[in-house]
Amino acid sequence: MWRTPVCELLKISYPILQGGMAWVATGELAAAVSAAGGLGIIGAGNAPPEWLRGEIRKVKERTDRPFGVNLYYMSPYIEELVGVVVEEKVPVVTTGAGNPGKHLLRLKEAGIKVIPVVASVALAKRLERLGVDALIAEGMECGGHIGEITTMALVPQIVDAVSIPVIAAGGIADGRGVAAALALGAQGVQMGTRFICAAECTVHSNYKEAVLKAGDRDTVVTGARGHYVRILRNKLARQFEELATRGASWEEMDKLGAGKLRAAAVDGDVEYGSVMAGQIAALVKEIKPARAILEEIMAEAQEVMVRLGKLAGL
């Protein structure tokens, strides 16, 4: 089995990170992915600090392998959440929706690897100068909050702009995506939507079924510029479309979206809830254990690499 520098950096067997999806990526899923050789990540989202502490301890009870926490910088609890990951000695932190610069020294002094999610070259270069360990270059094909550049275009530009490891995300669901990301210069991948349908994922069964039923054109981008969110098309999506048609403000959009992810992920409301999923949802065909998902992806990636080698006469 081949390894990349990201495997060495994070002390994992496979160069695959599981996305830190709020209300979806709990301790159970993170533990299963980490135990199977990837990097499982708890999504802190807007949850309170004691909830996060409990999820971290779930992981520690289930595996001694490295894992991570995704910190959402628009959370009202961000200061307390940083304190929790430091106190609990979390090995890896990924960050989104903001600049982790003000906490970087504290996190690094605690021995935590810091890997921000970025959607532009400018932000990638700025964060490299601050001293982050790696970057997740996330294209607009992903589920949830998105940028404006595709993975295919974004990843090689960020790879060329920085000297630290780059992890590709957005529109990756199988071994073909892993091989493609490596060809673009990435040293690993992050997958979110694929792991929604892991057996260990505790998200509501309605949410999983919605992903399994999705077709290639079933995601839609909602919200306002700078706050775009990709979800599966449903009645909530139509409400967003109606607001956009009449030129609603960002505040109105934000009010409509408040609490909708929890409604879908926890309560199972897949009509008026925000069923966040990436454009590759249609590639997810069944529910299976995280270990089986990882092994299948890596086996397929190996097959692709061998086939490409033969094409090149190697």
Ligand code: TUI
The other form holds:
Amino acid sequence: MWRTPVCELLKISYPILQGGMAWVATGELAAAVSAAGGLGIIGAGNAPPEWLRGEIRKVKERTDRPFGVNLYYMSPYIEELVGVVVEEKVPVVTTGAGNPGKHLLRLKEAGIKVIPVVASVALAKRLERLGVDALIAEGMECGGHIGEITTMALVPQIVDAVSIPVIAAGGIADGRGVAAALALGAQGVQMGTRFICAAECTVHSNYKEAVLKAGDRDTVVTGARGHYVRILRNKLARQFEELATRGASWEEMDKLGAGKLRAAAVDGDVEYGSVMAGQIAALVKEIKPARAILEEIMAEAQEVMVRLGKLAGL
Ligand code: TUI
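Could you give the coordinates for the form predicted together with the ligand, as opposed to the form predicted alone above?
Following is the full complex, with the preceding chain placed first.
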């Protein structure tokens, strides 16, 4: 099977990372993705440190392959969570919604590969200078907390601005998306929404059903500048729209959003909960094991690359 330098960097078989989605990407999903040759990632979100330690242990019990933890930089527990990943010698840490600069030395000294998620060229350059191993360039097509630039526009700009490997995220759910990301200069991809519908994903079945039912125009961006969050259209989305119409502050928006991701992911409240999903939700058509998802995507990407090679007269 084809490989990229990201496979060597992370010691994985396929250059496909599973997004570290808070409340969705638990140890079960991360273990399944890693065991199948991708990089499974536990989403720490706002969870307390002991929860994270438990999920890391679950992965270690299920597979010897490398895996990751995503640290959400708005978490009130961020300092303790950094302590847990260092103590547990987690192979890879991805970071989101903030600048991990102040923890970098500690993580690197523990032998951890650090791969921040960035949504701008400026932060990408700053983090490369600080010595991160690779970057995930995340376009605004993805679900959850998003930046303002699309994957198509962001990835090549970050690729041009840095010398370390770039992994593309946002709007990728199949082999065509993987081939497109490689065409833009990325050396790997991260996919979140597609893995929500992995058989091993422990998220509430209502959440999976909502993703499977979604059409092309069914996601909406809620929140205010700097705090945009993409979710599936539902009653909560309408409440956000009402707040926006009356010009509410981002603090009010954040208050409405508080606890809503857990409500959707754990309790299955897909009406008033926050069903975070990307714009490619409509491409996700069935629930199947992580291994089957990875194998299908790798084969599809290869087919696309062969077709393009022929087009180029190779
Ligand atoms: O983090 C994400 N996506 C997320 S986190 C999340 S949990 C949540 N729960 C409730 C409400 C809101 C969020 C759901 N989805 N993606 C990674 C990402 N990071 N996208 C954009 C950024 C980012 C933004 C600003 C990274 C760095 C940054 O830096 C600011 C600075 O300090 O320079």
